[in-house]
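First comes one chain, alone, set out as structure tokens in the form predicted on its own.
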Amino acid sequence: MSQTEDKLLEHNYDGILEYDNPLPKWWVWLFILTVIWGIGYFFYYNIAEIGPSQHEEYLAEFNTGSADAMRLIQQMNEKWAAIAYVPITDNDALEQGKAIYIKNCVSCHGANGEGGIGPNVTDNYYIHGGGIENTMNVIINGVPEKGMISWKPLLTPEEVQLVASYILTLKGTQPANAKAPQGELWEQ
């Protein structure tokens, strides 16, 4: 009891008493470091300047990550250059093809073509033209205005192949509930 005494300071605040209690020493110590290191830290970036500036910094790495970056668009643009732009008529390409079909196109082009948000794929009318190079052409690079995105940076040639390959597939299965036609009449 007279050690708890002997902690309490003289001041007394509307009945509050407060405790002469002293921090930890490890905590001390790593409060003069942590001092030290900032006095140190400030020396050298700020008054002898030895380290990079923020700046300096931030062109270093915008200049690694543009390299990069022109590296990797070459890269697509080579890759994406070799395309084929022939409809693929195997079966089990087909199935893949209508599973990325239904993985990213059914939200807006219904399950069979029927169209909902986008437009039927399944009758003679084109907005952006048919063909397998104009669906190819149209899932590469979008329809922005429209509400399309562009899926070259989300699908490989090969998928794009497979996907407008099925909706070749579709033509002329007029499903139940099929949007109207829209565009323009599209002979081959």
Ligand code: HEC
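Numbering follows the first chain given and starts at 1. Source: prediction; values computed, not measured. We call the rigid core the largest set of C-alpha positions that still match within 1.5 Å between the two forms. First, how it differs from the form predicted together with the ligand.
- Residue displacement note: residue 64 has its CA displaced by at least 2 Å between the two forms (rigid core superposed).
- Once both forms are fitted on their core, the CA shift for residue 158 between the two forms remains under 2 Å.
- Positional change of residue 147 between the two forms stays under 2 Å at the C-alpha, relative to the superposed core.
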Second form
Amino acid sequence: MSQTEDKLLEHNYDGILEYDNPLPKWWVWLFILTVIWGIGYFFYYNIAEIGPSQHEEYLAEFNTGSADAMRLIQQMNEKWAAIAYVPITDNDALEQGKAIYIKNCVSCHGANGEGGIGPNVTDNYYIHGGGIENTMNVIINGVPEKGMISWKPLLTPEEVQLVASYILTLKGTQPANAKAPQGELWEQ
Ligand code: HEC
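Now show the form predicted together with the ligand, given that the preceding structure was the form predicted on its own.
Below is the whole assembly, all chains and molecules, this chain first.
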């Protein structure tokens, strides 16, 4: 920053005078550097097209994103394809199944499976068939037109297996306020 005294310029606009007040050198250099940098930038991205354009960057990110999404979908499909239609009998696992039932199903099937909005799941009558496979399939696919949603987006294959296994243990428990049987008598 120069310590030289400001000089008055010669011109005079109706009595308004102007100082010869130069910009600080550091500022001028910064300005020149930004101009040089700007030219370089313009050359790099817009003339020589060495750097990727916004559109190319977008496409690159979009493609990685799509590939990730496809991989996740494929992984999910493989998990559902490998689902085991086998009832789980381990007590700790059944406790987990019960927790899933309490969290998601009691509102319609009752605290003890006695039924309500949804059918009684403790009797021998089934709208969609009994046994582990039918039970798991109705949980997975739901009956949307009747108010039973598909749980596929909300539960994992293991959780479906756990909650279905738990429901099967309620069979024959004859809870209070049991809803009248619906569907067909199920015989294995
Ligand atoms: C919003 C209410 C609602 C919720 C919540 C609900 N269900 Fe259902 N569920 C129904 C209805 C209604 C039906 C009967 C569908 C029909 O009439 O075809 C049903 C049917 C079923 C059936 C078949 C019963 C049969 O007789 O074939 C099973 C098994 C079942 N639900 C399990 C579950 C499980 C497990 C959960 C929790 C993860 C659950 N439901 C949550 C309403 C519900």
